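Just the one chain here, laid out as C-alpha cells, in the form predicted alone.
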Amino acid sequence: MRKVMTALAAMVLALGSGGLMAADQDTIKIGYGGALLGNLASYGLSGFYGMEYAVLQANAKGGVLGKQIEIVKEDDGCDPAMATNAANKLASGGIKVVNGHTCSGATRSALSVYGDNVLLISPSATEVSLTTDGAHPYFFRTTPRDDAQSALEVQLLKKNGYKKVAILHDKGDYGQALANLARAEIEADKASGLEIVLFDGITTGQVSFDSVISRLKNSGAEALLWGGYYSDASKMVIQMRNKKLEVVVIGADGLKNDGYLKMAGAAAEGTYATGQVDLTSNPLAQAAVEDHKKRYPTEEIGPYFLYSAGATEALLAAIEKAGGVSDLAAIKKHLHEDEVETVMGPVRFDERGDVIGAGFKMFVVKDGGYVEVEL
C-alpha cells in the first residue's frame, strides 16, 4: 500500500489537480476511470501509466489536430458504486471519450451512466457480455475476453489429469461470470470425466476462510478454479496452506499480479493463472517499457500498461480522423475500420468492440514468479 500511495502522490505532483495539463488551455480532454487507490490500485495505476505514456508521446509530436491532450482522471476503486460516481463526474464535466474502467463490474456501472454519450475503451475489463450483449455500442476493449480464459483453465485441468474440481467466485461481475463460464464448459465436455464437486460464492473482503476451506476438504477437490481477484485469493491460499490443504489453485488474470505474489508469498507457489500475451517483443513496446522505467524507476509496470497505451494510441488516431471528440459515431467508425500501429502491434476492433487477434496464455507461479505453461 505504501508503494501505491507513493505512486499516486508522484502522479498527482506530475499531473496537477485537473489531470495531465498542457500549457495551452485549448486542449482535447480525455478521461481516465480506474482504481487508483485500494487493494486493486496496481491494476488501475498500470492502466493509467499506459495512457499517460501514449498521451505524452502524442503531445511531444504536436498533439491531435494541433491541440495538446489533457487527461482528466477519476478513481473508481474497482467498485461499481464508486464507478457510477466517477462516470457521472467525467460525463457531467463534458468528457466524451474515456480510457477505462479497470474492473468489469465497475465498467458495467460506468456504461450505465455513459450510454451513447461517452465512448469508453478499456484495457482490462474482460467480462464477456460487455461486448456480446449488444447493449453498449460505444464500448471497446483491447483485452481479450473471459471465455478465452475459462477455456484455458479447462484445458489445463484435462492436461494435468485433475478430475474433481471445485469452483469458487467472489460474487462480482468478473468473478462470477468466470465461474459460470468454467462450469458451463466442464458440463458440456461429457467425455472429459471432470466432476464439479463444489460451486459457491464467497463474500469479498472477508478475513477468515475457515468455512470454505472445510467445504473444500470435504469435497475431495483436486483443483480449485477461482473466479475473482488476488486480494481475496491471497488470504484464502495462505489459510489453505496453513491447514495443509494442497488443492491446486487455478485462476484468471485477476490472479496474475505481482500483488498476489507479495501477499501470498510462499503459499502462491504452484498457483496457475491465465494472463495476457507478452507484447514486449514489439520494439514500440520495448521503448514504452524503458520510458516507464526512467520516469517511474521504483514503480512496477503492471499487467495493463501496454494494453492501455495501445488503447489510447488507437483512440487518438480515431479522434484525429474524426476531427475531434464531438462526433462519437465517426470515432467509433474509425476504431472499427482502421488498423493502427501501436505498442501492442496492429490494433483494430471487430463489430462488437473486441480487439482483433488478442489472446491469453497460462502461467504457473514458480520460484516467486510467473512462468508460461504450454498447453
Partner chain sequence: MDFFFDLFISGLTKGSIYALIALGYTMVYGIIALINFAHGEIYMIGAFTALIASMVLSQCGLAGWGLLVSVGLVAVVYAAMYGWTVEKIAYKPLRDASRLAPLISAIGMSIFLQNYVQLAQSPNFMVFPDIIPAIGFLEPVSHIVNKTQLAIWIITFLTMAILTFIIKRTRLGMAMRAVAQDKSMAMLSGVNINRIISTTFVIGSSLAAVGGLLIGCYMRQIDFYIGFLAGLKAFTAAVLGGIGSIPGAVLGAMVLGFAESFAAGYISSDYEDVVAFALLILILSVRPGGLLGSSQQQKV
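Given the form predicted alone, state the structure of the form predicted in complex with the partner chain.
The text that comes after this line covers the one chain and nothing more.
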C-alpha cells in the first residue's frame, strides 16, 4: 500500500512540476504587490483591477511576443514589513517586473528588496524621494508626486485667504512627508502671509483625539492641513465638528477616498482633498471603466484603476520592444524613450522615472461627493 502511495505521490509531483514548467514557457509573469486586505485594501484593489484590465486586453489580442501574460499577486497590507516579505516572494519566484506597491512606505521597503533585479512601476506611491533620491534606477510611477499635492494645498490656502494654518500628520512615511512638504512650501513663500500655528504628529489608533483637537482650537487655526490617510482623518473631523470647531480640513489623495465620505458622513462636508486629474474624458478610459463595471458590478473602481492600467500598458509595450523580461535595461530604456497611448493618455517617463504630464486637482466634498475646484 505504501509503495502505491509513494508512486502516486511521485506521479502527482511529476505532473505538477511538468505543468508548471509548461506554464513557465508559455506565459510572461508580471507581479502585483499592494494592499489587497486590510484598511487600505480599497487603494490596492483599485490598482489590481486596473492591471488586470490591461492584461486581459493584451491577452485577448494574443498576448505579448506571442505569449500570454500571467499576474502573480502578493498582499502587502500597505505595511513596510509585510511589503518586504511580499517583495521577497515575488523576486524569489523569478518575477522580473512588478506593478505596485500601493503605499509609499511599503514601496520603499519593497524597492530595497528588488534592487537592480526587478523593475517596479507604481500607480500610487506618491512620496517624493522615491524617484528624486536617484537610488532606484528601476523604479517608475504613473502617479504624480506629493510635492504637486502640497503646492496645490498652499495655492488653495492663499486663494481662500486663510492666514493661520495647522499641520498635523500621522507620523507615517506618506503623511509626515506630505506635512513636511507643506511646511517647507509655506515657509518658502513669505509673501503669502501664511503662518503655521501648529505642527504635530498624532498616534494612530488612539482612544481619542480630544487633546490634539483642543490644541488645534487653541491655536486659532483657520485651516488644517492633514498629512495621512482617511481613517484617522474621519475620526478627527467627527470629533472636531462635535466640538463645533469649524476649521477647514485640507488633505491629499490619502483623504480623497469614498471611505472618508462613508466614515465621516455629514462631518466630511467642506473638506478639501487633492486627487489625480479626472482621466475619464479619454475614450480608452471610458471603455476601461465600462469593462470594469461589467466584470465587477459590485466593486468600487477606486482611484488608481486607470493609473495602474496605464502603467501596465506602458510596461507591456516596453517588454514587447525589449523582446521579453530578461533585459531590464532595455525595458527601462523604452519606458523612458517611447510614448505609449494608454487609458490615461500618452505615457512616457522622465529620467527619474516620474511620468510626464500627469497632475493633481483640488476637490471639495459637497453633498456627499467630491467636486473639482478651480484654483
